[in-house]
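Next up: a single chain in C-alpha cells, the form predicted on its own.
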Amino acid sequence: MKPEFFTLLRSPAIWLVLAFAATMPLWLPPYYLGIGVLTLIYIAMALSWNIVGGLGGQISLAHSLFLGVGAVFTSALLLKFGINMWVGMLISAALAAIMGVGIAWVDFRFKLGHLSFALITLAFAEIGELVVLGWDFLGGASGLYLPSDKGDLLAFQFGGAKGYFWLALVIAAGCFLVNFAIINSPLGYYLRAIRDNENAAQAVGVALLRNKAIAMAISAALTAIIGTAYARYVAFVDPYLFASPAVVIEVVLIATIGGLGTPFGPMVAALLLVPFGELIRGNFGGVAPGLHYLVYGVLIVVVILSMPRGLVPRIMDVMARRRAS
C-alpha cells in the first residue's frame, strides 16, 4: 500500500468531514435527510463506476446490470428462499464480480474500442433489464415488495432514514477509500496506462485482461452492494429503476462533470448535482417533469466545452497556478 493512502487516513480534515456527516441525521429534517441518503448512494455509485470508467477509460454502461443483481436478485433470494439479505448481498456481489470478469474477457477477446465497449455493455444492460421484466422469480414488471423495516440489523434492516443514512455513509466512504487505494497502487498505474494507450501499455508488459478483469470485478461487486442497500432503503424493488440503463447514464454524467480518474471528482459532482436535481424535481416536477435531466444535459455541455477534464481537475489546476505565482 502506498504511503499516500495512509497519509489520507491520518488527515484530520477527512475525519472531521466524516464526523460532521455522521451528525446530519440528528438535525436534518426528514425530507432533506432523504435527499442526503440518495446523494450518498449516488456518490457511492459514481465512485464504483469511476474505477472502470475513470481510471481504466472503459465507458461501461453495464453497471445497471450489477446494480440490478444487488437489488433484484438479493431481494428475490430473501422473498423466495428466505435467505438473509446480508448473505444475499455477498452472493450477489460475487455474481456481479463474475459478470464483470466475463465482460472484461469479451472486451479483451474481441479487442473492442471505446465506442464498441460502450455499446456492448449497453446491450448487456438491456438484456439484463429484459430478463428481470420477463422472469417472475425476479418480480417481473411488477417488482418486489420487501418486508417492513423493523430495525433488525441481523435482517439487514436499519430502522428508518437515519439508519440508512449511516449505512450509505459507510458505503460511500468505503468506495472513496477503495478508489484512493487503487489510484495509489500498481493496479491504478496499470489502469491509467491502459486508458492512455492500450497498445503501448501492452507493449511494455501490462497484462490487459488481468487488470481490466480485476478493475471490473471490484467495480461490479461494489455496485451490487450499493444496489442491495438502495433496495432495502426504498423497500420496493422497481425494475425500471434498478435494472434500467438510465440510472448508470446519470452516474456517468455525474462522474464526467466532476472529473474522471479522481475520487474527489465524482464525489463533489454528486454532492452538488443530486441535491440540486432532487430540489428541482420536488419543486417543479409537477410543472416540468424531467427538468433536472435538462439541467444535467446543459451542465455536461458546459463542462465539456469549458472544462474538458471536469470540475475538480479544473479547480486543482487553478489552485496550482495560484500557488506557483
Contents of the next structure:
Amino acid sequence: MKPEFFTLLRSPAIWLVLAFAATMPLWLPPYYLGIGVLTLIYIAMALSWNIVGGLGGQISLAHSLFLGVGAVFTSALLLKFGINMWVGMLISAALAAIMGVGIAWVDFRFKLGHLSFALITLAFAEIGELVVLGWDFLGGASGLYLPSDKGDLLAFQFGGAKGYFWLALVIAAGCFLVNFAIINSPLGYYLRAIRDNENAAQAVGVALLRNKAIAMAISAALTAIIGTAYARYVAFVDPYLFASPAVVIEVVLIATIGGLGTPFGPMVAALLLVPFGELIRGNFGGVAPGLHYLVYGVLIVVVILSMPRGLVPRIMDVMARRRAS
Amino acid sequence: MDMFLQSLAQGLLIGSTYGLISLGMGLTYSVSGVINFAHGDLLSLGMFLALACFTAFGLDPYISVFITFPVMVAFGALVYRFLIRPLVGSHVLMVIQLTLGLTFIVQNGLLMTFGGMSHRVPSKIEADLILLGDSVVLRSALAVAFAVSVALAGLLYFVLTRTDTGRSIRAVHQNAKAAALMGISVDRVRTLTFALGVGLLAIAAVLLTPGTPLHPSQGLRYTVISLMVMVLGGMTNFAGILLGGLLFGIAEAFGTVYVSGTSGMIVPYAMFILVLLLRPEGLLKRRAS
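Please move on to the form predicted together with the partner chain, as the form predicted on its own is already shown.
In what comes next, the whole complex appears, and the chain from above leads the way.
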C-alpha cells in the first residue's frame, strides 16, 4: 500500500464530507432523502464497476448478474428458506465473486479482447434476466415482495429512508475506500498495465488471469452487497430492475461521463446526474417519460466527443494548467 | 415429427431475417472495426418509422419501406459522419460507450414520441397462411421475410464480388492502408457501409413487423441477438453470419416449442455459449478472403 492511501485517510476534508453527509437524514425532507439514498446506491454501483471497467478497462455488462444475485437470490433465500438476509447477503456475495472469476476465466481462456468481452458479458446478462424471469424460485416475471420493514437490524431491516441512507452511505464509502486501496496497491498497477497494453503487461510478467479474476471477484461481491441493500430498501424485487442489463448500462454511462480510472470521476458524475435525473423524472415524468435517460444519452455522446477522458480528469487538467501558469 | 418440421421451417424463416440484421453489423465491423451497440435500437427505430407511416398515411409497411429505407440510410450516414468517424482510430471502448449512449437516445426518444404502450403495425398479408405439404403451416409474412432476406443476401454477395463499390469495400475490409494507397477513399467506403447497414435495418424492420408487438425498450434484445449471431458467424465471415442467423432462429423456434415458458427462450443463448466454447473462432473458420 502506498503512503497516498494513508494520507487520504488522514485528510480532514474526507472526514468532513462524510460527517456532513451523515447529518443529511436529520434535515433533508423525505422526498429529497429518497433521492439521496438512490444517489448513494448509484455512487456505490459506479465505484464497484470502476474496479473492473475503469481500472481494468474491461466494459463488463455482466454486472447485472451480480446485482441480481445480491437482490433476487438473497430475497429468494429469505422468502423460500427463511435464511436471514445478512447471511444471504454473504452467500450471494460469495456466489457473485465465483461467477466473476468464471467470467474472468472465460475472458482469459478465449482471449476475448475488449470488444468481444463487452458483447459476451451482455449475452451473459441477457441470459441472467431470462433465468430470473423463467424460474419461479427467483420470483419469475412478477418479482418478489419482501416482508414489511420493522426496523429490525438483525433481519437486515433499517427502518425508513433514514436508516437506508446511512446504510447506503457506509456502502458507498466502503466502495470508495476499496477503489482507493486498489489504486495504491500492486493490484492497481497490474490492472492499469493490463488495461493499457495487455501483451506488454504479460511480457513483463503481470499475471493476466490472476489479476483480472481478483478485480472481478471484488467488484462482483461489492455489487451483490449493493443489490441486497437496494432490494431491501425498495422492498419489491422487480426482475426488470435488478436482473436487466439496463441498470448496468446506465451505471457504465454515468461512470464514463465522470471519467474512468479514478474513484472521483464515477462518484462526482453519479452525485450530479442521479439527483438531476430524479428531479427531471419527478417534474416531467408525466409528460415526457424517459427524458432523463435521453439527457444521459446526449451527455455521454457530448462528453466522449469533446472530452474523451471524462469530466473529472478534464477539470483536473484545467485546474493544473491554471496553477502552472 | 409434424411439430419438428413446423418449428424447423419457422426457425429457418425467422433466422434468415436475423442473419440479415447481423449482416449489417458484420459489414460495418469488418470495414471500420466499429461495433454498434445501438444496432437493435436502430432496428426498433425502423419499426416505429413504419408505425408512424401507418398512423399518418395508412401505408402498409411493405409499401412504406420505400420511404423508411432512404430515411434510415441518410440517418446512418449522419450518425457515422458526426458521431462515429471522430472516434475511428481511438480506443475501441470509446465507440462502445458512444453507441451505448446512442441506445439511450433512440430508446427514450421513441418512448417520449410513442409512449410506453405496445403497438402493432397492421399489414394486408398479416393473417395469410401458406400450407407446405400437409402438415406445415406458415404465416405468409415469414415466407416473405425469408424470400427478401435471401434475395438481399444474394444481392449483397453480387455487389461485393462483382462491382467496383463491392471491390473497394472488400479492399478496405482486408487492408485499409493498402486500399487508401490504391486510391480508394476509405472514409467514403466506411460511411457507405455504415449507412447501408442501417438501411438494411429499415428492411429487416418491415420483415419483422407483422404480428410482432412493438415496444420502445425492445432494442437491446435485438442488439444482443445480432451480436450473438455475428460472433457465431465468426465476426467478419458473411456466409458464416447468415448461417449463424439460421441456426439462432432454429434454436429459438425449437426452444419455444419443446421447452415450456421463458426457459425456452434460454435455448438459443445456451447454444451460443456452447458454440463459443467449442468453436471460439465461429461456425465457419475464418478464411483470409
